[in-house]
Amino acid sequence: MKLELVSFAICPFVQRAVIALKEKQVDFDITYIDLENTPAWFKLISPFGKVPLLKVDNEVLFESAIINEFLDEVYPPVLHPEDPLERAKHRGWIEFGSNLLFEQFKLVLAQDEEAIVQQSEVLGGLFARLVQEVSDGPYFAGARFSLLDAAYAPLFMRYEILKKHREELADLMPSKLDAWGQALLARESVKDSVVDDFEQRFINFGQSKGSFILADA
């Protein structure tokens, strides 16, 4: 099968699929688009007008969780747990991670100090809930890297950038979560899952949206 990912360069949901593909050492092409000026062909094939899309020969898949489920069914090694109950639990916490990404994005878009404080409290509460589920490491469920880990790596990558511009954010994340994040960010599939100038692109995007945290970056 010929695989092509359609992406926006700083999209965390596309990054999830890239990590899975690299873990499986599957050949694929990637096409970057501007989500604020999408090409006509993209509008025809994206039901929600969002990325990622995965073109599989002449078919198109959308939604990152569904794309990664497909990849895990087709290409070894299997990254989901073998046990059906554990697999279902992982799917639930992947959804929790998606919500965390949206809440983190609200922090990026916060326009003033009050909004930053409020959104930091939201993230702190979500971190406090998540840490109860995380193993002693190095990954979510122990020694084995999973699709769930691939789903959370983009969150930690963006959080590292935000911490550079807001030091107190480091105290918001429990140490067990931070250790998990550092293990993910050290993995080759994660390091190679973004464009070379990702951090600057992320900062530029935030500044273009009036980000208070990234304003002086």
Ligand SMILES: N[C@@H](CCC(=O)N[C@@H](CS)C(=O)NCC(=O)O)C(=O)O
Second form
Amino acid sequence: MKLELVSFAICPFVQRAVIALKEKQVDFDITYIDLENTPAWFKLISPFGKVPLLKVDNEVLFESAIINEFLDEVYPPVLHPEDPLERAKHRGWIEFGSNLLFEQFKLVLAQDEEAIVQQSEVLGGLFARLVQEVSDGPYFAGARFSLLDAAYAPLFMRYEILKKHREELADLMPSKLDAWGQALLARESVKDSVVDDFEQRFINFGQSKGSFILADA
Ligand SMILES: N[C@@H](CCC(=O)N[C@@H](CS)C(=O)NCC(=O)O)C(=O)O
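Structure of the form predicted in complex with the named molecule, please, following the form predicted alone?
Entire complex below, previous chain first.
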């Protein structure tokens, strides 16, 4: 099978698929597009107008969670839990992670101090709920890295950057979540999952949107 991932360089949802592909050591091509000026071919094949897309020979898959489940069914090692109940629970918490990514994005886009404080509270509430589910580590469910871990790593990578610009964010994240994040960020598949100048691109993007947190960067 020939695989081509259609990406936007700082998209956390694309990054999930890159991590899964790297974990499985599968060869793939990657095509970057500008989401503010999408090419005509992309509009034709992306049902929601969103990345990631995974082109598999002449077929197109969309939605990061679906793409990663496909990869997990086709390429070893299996990353989802084998037990159906555990697998279903992981799917639910991956969805929770998608919601967290959107809430984190709102924090990046916050335009003033009041909006930052308000959005930090939202994130703090979600962290407090999530931490109840996390194992004693190093990963979400213990010793084994899972598809769920691949889904959360992009969140922690962006949070590290945001923390550099707003110290209070460090206190918002429970230490158990932070330890999980550090374990994910130390993993080779995660370190290799973004472009070399990712941090600067993330900052540039935030600044172009009037981000208050990243304004001083
Ligand atoms: N639920 C989707 C979310 C993907 C998503 O929101 N991608 C963003 C970039 S990070 C996008 O393509 N946005 C373009 C748009 O909304 O027009 C998934 O998990 O793949």
